[in-house]
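One chain comes next, on its own, written as structure tokens: the form predicted alone.
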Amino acid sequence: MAKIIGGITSSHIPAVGNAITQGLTQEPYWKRFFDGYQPAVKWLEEAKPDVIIVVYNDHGLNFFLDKIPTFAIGCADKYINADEGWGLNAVGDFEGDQAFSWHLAESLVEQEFDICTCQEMKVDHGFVNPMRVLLEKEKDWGVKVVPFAVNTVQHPVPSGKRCLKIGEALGKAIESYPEDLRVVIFGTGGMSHQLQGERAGLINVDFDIETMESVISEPEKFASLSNAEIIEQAGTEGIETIMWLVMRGALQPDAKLIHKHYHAPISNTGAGVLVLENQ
């Protein structure tokens, strides 16, 4: 059977691509940040996944704001990284897992969620720069992947409770995968930040690290909030979080926390690291 190991949490900022590419990584101003996920690295290489599943958001690579499903699945047996107008050198393809994701997708609809199956899709930085950062690698990444979408972008947007609850469903269908494969779910996103308004740059260490602690030991609390509360505290873009709980939500409720590092400004955001292994 399948068998989920753990899951870590990651920002998808786009400067992190671009300081990967410009080798700024031990410059001053990103060295704490990239410090922070060695031992995420460290933990995902020893893990040694069969496939990683990346919950993350498209920023308008394959939905735009006429046509955004609140959860798409990805179900190809490849993902191109394609070129979304940020200056990001493109990275070479990921491989899929069909049977695995179109198991996922049937299992999760018997569970009354409706999803939108993706037959073809391309990844964008809100997948790619958190396989960057944790894998260590531009292509021959050494793991199949499945994206798991979700729509933090055009209103409305799933509440934290129901990424909770679908996390729960998501756990439950890779675990009914009748062959043996070992899991990552990376919750991407977050965490406090505004890229607009008069609110512009806003960032909430103080909120960041309660959301932190309320993921790692107590997921109800954090999903309890509407939407509209975590926008007052962690801005407009900071709503991206709930993704996490899609991530804790699949994993046990006693899963052990491994790392934690918060760090802040990076690029307007404050940016968060967990890894969580079930035990």
Second form
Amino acid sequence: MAKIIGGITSSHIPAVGNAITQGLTQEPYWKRFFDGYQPAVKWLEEAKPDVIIVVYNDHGLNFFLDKIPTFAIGCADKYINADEGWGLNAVGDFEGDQAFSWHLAESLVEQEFDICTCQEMKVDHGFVNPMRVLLEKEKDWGVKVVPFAVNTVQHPVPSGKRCLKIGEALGKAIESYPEDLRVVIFGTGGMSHQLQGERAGLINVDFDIETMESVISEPEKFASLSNAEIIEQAGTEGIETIMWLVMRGALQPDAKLIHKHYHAPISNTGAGVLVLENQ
Ligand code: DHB
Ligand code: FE
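Having looked at the form predicted alone, could you now put up the form predicted in complex with 3,4-dihydroxybenzoic acid?
Shown next: the complete complex, the earlier chain at its head.
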């Protein structure tokens, strides 16, 4: 049967992609941020996943404001990266696992989560940058992927509670797959940031730290906040952090904390890395 090895959280800041492309990761501005990933990089290498499920939000590349599913899952054999406007170089294609994706979709619908299935899906920085930082590759990823998109960009955005619940259903879906797959889940986005409007530049370190602690040991606490409460504390784009709850919901409640790192600011964002391992 498929087995969930663990999960990793990561922001997905576009500038991180440019820092990698330009070879700046050891420059003083970037070093602490990238150093904070090293234990996660090492853990992932040792975890040897067959498939990584990447929970992320599309930023206007594959979906646009005219049509935006609340939850969508990739069911393709290949996913192509493109830049939706940040000037990022495209990285190599990602190999999908169609049979596994369709199993997840079927199981989620059976569990009353009516998810959008995508047989073609372009992936943007929200998906690609965590892959680049955590696998330290730009192509030939050596692992299959399942993109899992959550609408965090246009009202109405699902609640944290809903994300935690769909995560629990995703966990059951994964563990009911008969093949012996090793699965790791990335929860991407966040943490506090606001890119526009009067509060542009907002970062809330205290709230981010509290959120990380809640995601580790008491996800219901973060999940009980309304989206308005999260946005008030963490900024409009800070709402992306609800995607961590999809990953968290799929893991065991007593999943073990392997690594925790927080760095702010980087680009416009407070960036948190967590590695949680199932027992
Ligand atoms: C930044 C962060 C994001 O999550 C994003 O989608 C775009 C920009 C930033 O910190 O600059
Ligand atoms: Fe984002």
